[in-house]
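The chain that follows stands alone, in the form predicted on its own, written as structure tokens.
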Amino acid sequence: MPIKNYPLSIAPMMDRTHRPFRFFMRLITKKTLLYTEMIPADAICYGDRDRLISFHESEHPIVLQIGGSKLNLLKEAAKIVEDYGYDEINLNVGCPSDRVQEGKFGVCLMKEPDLVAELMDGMQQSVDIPVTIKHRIGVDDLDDYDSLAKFVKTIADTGCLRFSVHARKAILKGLSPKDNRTIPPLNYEFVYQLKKDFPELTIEINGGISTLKEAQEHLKFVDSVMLGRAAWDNPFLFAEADSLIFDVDSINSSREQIIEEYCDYIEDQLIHSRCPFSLLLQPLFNIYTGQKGAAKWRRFLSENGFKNKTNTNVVKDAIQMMQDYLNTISD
């Protein structure tokens, strides 16, 4: 099936890209991709479905990123995440944690192109729906531009047409996950030339882009930008995303209108789901960034988030906090 071009995505976050936080980007840009946090094939296969892997109808488009090396489950778990109505899937051959590692996935599937094209083929003629790849440039010392060119040529003969690439590679012995994500140095130039080498392909750039200006500057050179943990740090970067990049009109909604909008949501899932109160606040820390009284506000959902887990009123007494603090110093 063709894939459709979004040239901006918010990168799949373990334990931030989850369905609340999922949720509230919406209510800030409509266009921009969005992706599920890793999700492993055998708990797809056996575990509770409906919590991992349901979503609200407002989320899409959305991609389900998929982690395991089994070809039986990967494909069994494809077919449950069509079913469930995800417009793609994302195979993670990114990801350097000592546990991936251990189940034989993520990022040390790099060193075996062979298996992850009979992955990837498998996948595909099991689904009606897209099946793309997100990978790094390389893999401990396997990190010259020619090998990285042989991977994307050997999974793209599968018929993968999207390949959203780290621009940096992953050191599997010695780093923290957390050190992969900004100790090796970033290598834009390789997926540049992967632009130029396989021009019939979507290539996604992903790493150390924070911007909406950065993202424009990049998509002169490649299909489409992934921002990770700008999205988390600063969700109101991407008030202007729509009109800038996908040059629709944005929301225009403010801050305090995401909020009460995202308010009802809560009200909601405390009501008709098990997601705990602790995990629907989350996505609000951030949404002051770079704003007057940001630090306040964290600190008093902090300080009070967490006292009263049976309703909103902790958020709207912050957002009347903030606007007291804001005619204070404003007199």
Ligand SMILES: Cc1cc2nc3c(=O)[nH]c(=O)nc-3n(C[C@H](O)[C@H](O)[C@H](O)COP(=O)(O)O)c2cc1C
Contents of the next structure:
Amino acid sequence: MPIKNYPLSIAPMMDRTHRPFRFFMRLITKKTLLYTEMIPADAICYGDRDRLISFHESEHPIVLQIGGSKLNLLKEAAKIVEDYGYDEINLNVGCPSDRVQEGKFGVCLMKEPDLVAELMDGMQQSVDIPVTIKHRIGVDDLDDYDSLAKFVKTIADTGCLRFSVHARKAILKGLSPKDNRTIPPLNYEFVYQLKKDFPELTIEINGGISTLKEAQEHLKFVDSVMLGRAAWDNPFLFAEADSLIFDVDSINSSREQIIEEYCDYIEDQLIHSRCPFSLLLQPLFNIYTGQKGAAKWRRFLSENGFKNKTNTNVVKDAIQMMQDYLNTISD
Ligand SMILES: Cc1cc2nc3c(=O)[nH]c(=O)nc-3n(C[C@H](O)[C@H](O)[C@H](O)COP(=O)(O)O)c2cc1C
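Can you switch from the form predicted on its own and show the form predicted together with the ligand instead?
Now the complete complex, all chains and molecules, led by this one.
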């Protein structure tokens, strides 16, 4: 299955890249590839499927990130994901959490390339959409370039064409998942080298990239750049992504217009979904990052958002508060 290249994506993040956040990001960038949070294969097969994996049409292009290491479950789940209309499926081989290790999936699978190849092969056999992989540059002592290249080669032999590579290794004993996103040093060179050694593969770099300018620099060496925390911490950063990275017109909306459009979505979801108001409100918190009044905005939403208000009046009040504040400081 040939693969489309998306030079920019927003990383899968548990409790962050949920449906409301993805919908919100799609108001800001039309082109960036979006990922779901990691969803375990057994939850897809046996859980509340609609709640877990349904998505809004506007979220395309969208990838479901799956977690698991049992072949039959992954195959069955992949078929379900394809039937829901996802553009791609991505296997998580990067997560270091204890819970994931107990389930024997996530980054500990980097120690078993043959098993990962079997899983990737099985999923690719059961669907027609691309199946891709997200992994790290290593795990524990398995942190030399040759082992990484061998891993990539083993998976590439199954027909997988895109590799999203978090440019730091994971240390399984003694570091929390959060520490594992900051303490092991970044090594972008390993990822660049992968592109040199496997020019036919789509290599995506991830880890510690926080501006579009940095993304443009990386694009001189790899096919694609994935941003995680920067998208959450500063979503409006992506307002220029379509023009700077995809070479098409960017959205031409102000923050306030985005917020208003998103409020329509909140109102709709409050009627038609079981999504709690607190979750629907989350994506708005960081929309003013880097702007005057950003802290006031966040404080207003957290003090007033979760109290007694369950509709978007609180957001409208927050916009008014920001306007009043900006008028005062410009006087
Ligand atoms: C809150 C949070 C949750 C995450 N959940 C996932 C996940 O579900 N699957 C995954 O592959 N990576 C997950 N990650 C890792 C990110 O996808 C990404 O690899 C990492 O944050 C490094 O990129 P960044 O420096 O741009 O944030 C998560 C990261 C954060 C901060």
